[in-house]
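In the form predicted on its own, a lone chain appears below as structure tokens.
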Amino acid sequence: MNAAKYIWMNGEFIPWEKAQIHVLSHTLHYGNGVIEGTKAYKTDKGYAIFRLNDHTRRLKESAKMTLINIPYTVEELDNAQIELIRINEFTGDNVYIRPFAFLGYGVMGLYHKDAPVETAIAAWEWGAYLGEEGMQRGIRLKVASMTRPANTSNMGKAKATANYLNSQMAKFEAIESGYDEALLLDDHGYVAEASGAGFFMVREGKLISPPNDNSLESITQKTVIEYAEDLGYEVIRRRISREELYIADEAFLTGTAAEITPVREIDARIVGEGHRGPITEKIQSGYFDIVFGRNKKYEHYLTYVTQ
């Protein structure tokens, strides 16, 4: 990955590869911890980070759920994470910030209350998630073999570690059998997410996509969403078989990594004509004008780093 500088740590700005902790901290073991995924973009007035407040509103809401106190309020985070980008002397058109908390090192066992909470926060730049390519042309979906646990058996509103090794295996299988990423079921067989992001498919002129049952409460689906009714688009929330995601006309992937990304293929079956779709084309241009600051619109949901 892109090192960077500073890493912003409990309170204090320090070199990147400074920033440690001990191989008995408790999340290391339990994997009880928090993380949000931010970014900031290159607009013509400088950096400016898209929907700040929110995702950092909902780290301390994931932390409130999984019992870590975070000691940091939400306008200390959000200030610490504009003065990382302004620090750092980042030259890239985007850069990642990665805010998180986890439990320390200091006691083992389940019971985690009497463990240290630490919080910290990273930026770096890093280029399209599921590659340039894939942005143009999309990418090949696989439906993984496992689902996502139920609501009675974890977190799913949580943006917890602990949630993702779920991801990570089902990842692991696309890949492993020739695709770029995974979408998963809920229990009940319906379509919940991808490995880590939010799913569109498109028919009949209309957008789809699953409700957050027991899946994260996307910010860059709710952006997509406003967006897409803003150009007059119909967007229905409603359950999605695995059969109808093999006669959509269009689909595509949505979050702050994936930013919108085009799925050309699920499960071996050709989605629409093979290629990015008008109105996915539509949404991430429009999405892009968003986030670079083009669209005076939506410029309320940019934070400008003054340098």
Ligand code: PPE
Contents of the next structure:
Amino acid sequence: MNAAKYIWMNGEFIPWEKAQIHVLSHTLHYGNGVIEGTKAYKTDKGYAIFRLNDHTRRLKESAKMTLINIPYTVEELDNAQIELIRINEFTGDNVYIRPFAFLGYGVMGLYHKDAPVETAIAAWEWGAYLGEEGMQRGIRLKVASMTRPANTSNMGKAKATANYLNSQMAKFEAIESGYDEALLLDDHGYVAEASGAGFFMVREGKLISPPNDNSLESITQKTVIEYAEDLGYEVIRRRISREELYIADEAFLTGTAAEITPVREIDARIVGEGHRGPITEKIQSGYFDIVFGRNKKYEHYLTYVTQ
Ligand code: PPE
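Starting from the form predicted on its own above, please write out the structure of the form predicted in complex with this ligand.
And the full complex, kicking off with our chain again.
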């Protein structure tokens, strides 16, 4: 990975290589932690963080769901992210920001009430999540053999570290089978989300995305819905069955890291014409206009980092 200069940890900026923890940290053993993924883009007016407040609020909400008490306010965490971008003196055209909270050293056993909460924020330059070529040509998706855990036994709406075991198994399986990314169904057989991104398909000129009954409330998904409706497209939130995937005219993934990644194949079925579809291309280029500050209407989503 691309190391940066500083990491914010428990209220202080410390050198990147000093941000270390004990091997008996609670989260390493039992997996209760929460993460966020936020991105800053280099605009004409310097770096701007996209939907910063929405991401930070989601971090606090994930922590509330998983019984982790983050001892910082949303405002304090927002300011720490702004300052982190400033002092790291990044130069790339975008920077990924990873705020997170986990349980530290001092308590073993499952009852975590007295385990100390550690809060940290790292930021680094991260290239195209599913490859530059994928952004142009589209990626190949495999429906995972495991489903997303049922709502009766997990918390899909929390961006919880523990949810990524399921994601990791699916992603590994997809790549080992020659695909780029995994798409996970819910426990009833309907599309939930990709291993680290949301899902959209296009049929008869309409955009369709699953409800978040069994998945993360994706901030990029929300942005795409708002923008697509602005462009005059109808957007429908409804369940998508597996066979319907195979006859989609277009498909794409949405995520902070994945941005808008076109899908060109799903389980050996060619999607549409087998390359980035026209509506996908419009949404993708419009999304980049928004995050890079080239669309005034969406500028309220940007937090500028003044030097
Ligand atoms: N679902 C999952 C499971 C997920 O991890 C993400 C983001 C999304 C949907 C899209 O959410 P949003 O970023 O709010 O639009 N995944 C993050 C981490 C990826 C990683 O590999 O790490 C991200 O994109 O930041």
